[in-house]
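The data below hold one chain only, encoded as structure tokens and taken in the form predicted on its own.
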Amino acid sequence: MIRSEILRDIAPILRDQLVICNIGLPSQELHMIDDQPTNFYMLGTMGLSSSIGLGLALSQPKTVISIDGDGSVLTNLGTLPTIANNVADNYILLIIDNGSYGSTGDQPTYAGKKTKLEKVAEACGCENVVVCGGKDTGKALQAAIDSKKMTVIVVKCDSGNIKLPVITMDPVVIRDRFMKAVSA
């Protein structure tokens, strides 16, 4: 599986949290996908789905999910031990580990060499650690939702992209709506 299958594949569960979706393809394939308000989508801020996603989650009780991406996520380690010491048992960090940088044309990341996030996390204090291949995605994270722990969930799965639109959505536009999720 490819990343825009499994973000297909989870898009029911997704409609009805708050999600916080990392920069570029990700972003643009949730938005055709399901386009929702309770989807933020990051147009350029590679690396802080899950700094915003964990700062959202402490600062209220819906379950926040952060989809983020291996290479976002290496180009900010520092979000593992923050996530680990600041524990919010309404959020799940899903990083969808295809071994590339997907929105920049497929080149390898470490992740898809020597270094293992899910081993990353755990060394940085992170409990609740679950690797699944890209097929096990929904279940595992409907089971994270469920346990109401904060979970980081790294899905293995295969590097490519399908063709799709740019959003042409104004990003005010999508902060308003999304804020007003938030609130509502």
Second form
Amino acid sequence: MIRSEILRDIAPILRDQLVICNIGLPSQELHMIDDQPTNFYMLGTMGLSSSIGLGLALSQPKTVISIDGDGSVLTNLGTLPTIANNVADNYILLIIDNGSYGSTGDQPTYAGKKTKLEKVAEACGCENVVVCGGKDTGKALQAAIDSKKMTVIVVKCDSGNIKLPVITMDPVVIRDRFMKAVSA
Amino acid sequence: MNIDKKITDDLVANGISFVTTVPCKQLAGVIEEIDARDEIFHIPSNKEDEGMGLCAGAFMGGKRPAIIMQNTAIGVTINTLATLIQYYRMPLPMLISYRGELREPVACQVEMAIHTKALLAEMNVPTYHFHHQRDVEELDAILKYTFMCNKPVAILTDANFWGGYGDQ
Ligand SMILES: [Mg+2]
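Since the one above is the form predicted on its own, can you give the form predicted together with the partner chain too?
Following is the full complex, with the preceding chain placed first.
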């Protein structure tokens, strides 16, 4: 399974949660599949989806899901110790690990070679780290939501992209709409 | 006047309840004071762009955030300032240790100091420079200004402001 198929699969679960969605194709795909006011689309700033999501989870009680990629987590690897040491049980980090930098043309990442992000997360002190295949993402995500325990999910899947348009929504509109959904 | 307590009091009085920090020798006292306050959630970050991401999330969660960092980190955070904090129009007070200014003992610190104000000006970040201890009197107004205009605002605090390094 590729990322867009996984997002299509889990869209009914994501719909009811606050979602911070990674820059590039992940945001474009989620926007096309199921645009919701509860989605915060990152239009820039590679690597910070997990940090934005953690800050949000620590600041209000609703469940927050950060959708991240293997390349983005590698860009901001310092995020994992911060997550581990500041436990927010309403926070889920969903890493779609396709072993490649999808948005830039599927160049391989080190996560697709010798580096195992799930082991990095565990070594950083993350207590609930789950690894699953693409087709089990929905099950793992729903279990993490129901557990009310901070969870890092690493989804091992195939690389590959679909053609789709960029997001033209104004960033301040995305942010304002999202903040109203957060406080609703 | 205890400067660390005064700064922390101003943060609390302005409703700032989420502070991320990357340490600096000059900021040690204020970071310690922030960490001790019940009104503030203190979350150390490993890098300043990560810290700005945390602040962006906290702001969208209804909290007033702030970041405490060194001026060398301006070099780390240009992209995050432009594409996250400014692009989505979010307020962010940045209390910055301005290393490499008068009374600086470490020569390499000067190399980023000479670029600091130019970079902030290029980014259109409103910038205030605390050089004398009495300059802290403006902090309250600067914080109100930051949350009025929803912009990142830089407060550069140099060695003279902090009273030197103690070893000179
Ligand atoms: Mg990837």
